[in-house]
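Shown here is one chain on its own, the form predicted on its own, set out as C-alpha cells.
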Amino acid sequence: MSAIEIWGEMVRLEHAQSDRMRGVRPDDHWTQCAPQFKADPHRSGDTLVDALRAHLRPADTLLDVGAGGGRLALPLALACQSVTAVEPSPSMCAVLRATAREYNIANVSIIPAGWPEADVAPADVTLCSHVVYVVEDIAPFVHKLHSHARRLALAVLFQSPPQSQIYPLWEQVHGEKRHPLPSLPEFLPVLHELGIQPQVTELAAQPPRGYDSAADAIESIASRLYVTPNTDAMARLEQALADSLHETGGVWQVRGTQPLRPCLVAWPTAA
C-alpha cells in the first residue's frame, strides 16, 4: 500500500471502531467542550504561537484551516494583515466570534465550512493545526492546503495520535485494542508521495493532561472512550482508573501517561 492508502485505511478503521462504540455521530462533536478552546490572544509563553508567528510577515494574509475556537487564529491575527478562519463546527465558530469581539480583533473572518468544500480565496500562508488526523481522503486535503498558499504552508501534528494517552484504557474498557489514528510518522511519507519536501521542527512536549478531581477525570475520559453511566463499560473504566489515577499537587493524572510532542511541518509553495 502507498503512504496515502495506509493513511486512509488507518482513519477508516478508527472511525468504524468509534462508530461501533458510540452509535450515532453527533452533528457537532465539539458542543460540550468548545468553551475550553478559548484563550487570551495576548498570552505570552505559548511556544506554538511563537513558532508560527516567526513564519509570518506583517503584510501576510493567513488561512487557518480548522481554526476551532481561535486559539491560534486570534493571536496570529495580531501579527499579520488578516486571518480567514475555516471551521465547520458551529459551537467552535461561536467561541471564536465571541473571543474576537471581547478582545476587539476585527481582522479575522470566519468561513463556517469544512476545508474540502470551503469556497475561499488563496492566502499568503495556510495553516492546519491538529486537524489532519481524522481526514480520510488526505491527498486532496493537502493539495488544497498547498494550492491555496501563495508562499508557505504550515501543519502542526503530534508525533503520536492525540488520544494515544488513553489507548491502554480503551483496551481495558472495551476488551480490544484501539485502532490508532495516523499522526506525524504517517504524514511525512504522504507529503513525500505528493512531491513535498517539508522542514520539520520539534516543539516543546506537552505534559500529560491533568484533571481537577477524580470525578472530572472519570467524566472526561469516559466521554473520549464513548462510555455512558451505569453500564458495564463504566464499571470497568472506574476500576481501571482506581488502579491508575493519582493526585499530585492538586492535579489528577493517569499514571504512566506520556507527554505528547507537537511538530511544526512547513513547506514553501511559491514556484
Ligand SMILES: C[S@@+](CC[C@H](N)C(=O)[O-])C[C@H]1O[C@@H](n2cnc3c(N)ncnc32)[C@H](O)[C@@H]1O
The other form holds:
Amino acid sequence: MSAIEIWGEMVRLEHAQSDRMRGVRPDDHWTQCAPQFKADPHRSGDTLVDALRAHLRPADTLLDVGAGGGRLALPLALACQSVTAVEPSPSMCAVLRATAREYNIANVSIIPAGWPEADVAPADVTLCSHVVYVVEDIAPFVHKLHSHARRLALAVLFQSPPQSQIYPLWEQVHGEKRHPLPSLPEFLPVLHELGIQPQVTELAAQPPRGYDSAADAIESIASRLYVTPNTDAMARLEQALADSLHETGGVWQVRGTQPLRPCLVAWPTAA
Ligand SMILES: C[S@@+](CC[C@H](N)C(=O)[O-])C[C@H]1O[C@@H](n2cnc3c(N)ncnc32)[C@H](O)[C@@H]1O
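Provide the structure of the form predicted together with this ligand, given the form predicted on its own shown above.
The complete assembly is shown below, putting the previous chain first.
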C-alpha cells in the first residue's frame, strides 16, 4: 500500500470503530468542547503561536484551514494583513466570531465550510493545525493547501494521535484495541509521495491534560470513549480510573500519561 492509502485506511478504520461504539454520528462533533479552543489573542509565551508568527510577514494574507475557535487565527491576525478562517463546525465558528468581537479583531473573515471543498481565494500562507488526523482523502486536501499558498504552507501535527493518551483504556473498557488515527509519522511519507520536502520543527511538549475534579475527568474521558452513564462500560471505566487518577495542586490527571509533542511542518510553495 502507498503512504496515501495507508493514511486513508487508518482514518477509515478509526471512524468505523467510533461509529460502532457511539451509534449515531453527531451533526457537530465539537459542540461540547468548542469553548476550549478560545484563547486570549494577546497571550505571550505560547511556543506554537511564536513559531507560526516567525513565518509571517506583516503584509501576508493567511488562510487558516480548520481554524476552530481561533486559538491561532486570532493572534496571527495581529501579525499579518488578514486571516481567512475556513471552519465547517458551527460551534467552533461561533466561538471564533465571539472571540474576534470581544477582542476587536476585524481582519478575520470566516468561511463556514470544509476543506478542500471550500470556495476561497489563495493566500500568501496556508495553515492547517491539528486537523489532518481525521481527513480520509488526504491527497486532495494537502494538494489544495499547497496550491492555495503563494509562498508557504504550514501544518501542525502531534507526533502521536491526539487521543492516544486514552487509547490504553479502550481495551479495559471496550475489550478491544483502539484503531489509531494517523499522525506525524504517517504524514511525512504522504508528503514525500506528493513530492513535498518539508522542514520539520519539534515544539515544546504539551503537558498532559488536567481536570478540575475526578468527576470532571471521568465525564470527559467517558465522552471521548463513547461511554454513557449507568452502563457496564462506565463501571469498567470507573474501575480503570480508580487507581490512576491523582490530584496535584488542585489539578487531576491520569497517572503515566505521556505528553503530546507538536511539530511544525513547513514547505515553500512558490514555483
Ligand atoms: C482540533 S481542532 C483544531 C483547531 C485549530 N486549528 C487549533 O489548532 O486550535 C480541529 C478543527 O478542524 C476542523 N475540521 C475538521 N475537518 C475539517 C475539514 N475537512 N476542513 C476544514 N476543517 C476541518 C474541525 O471542525 C475543528 O474545528
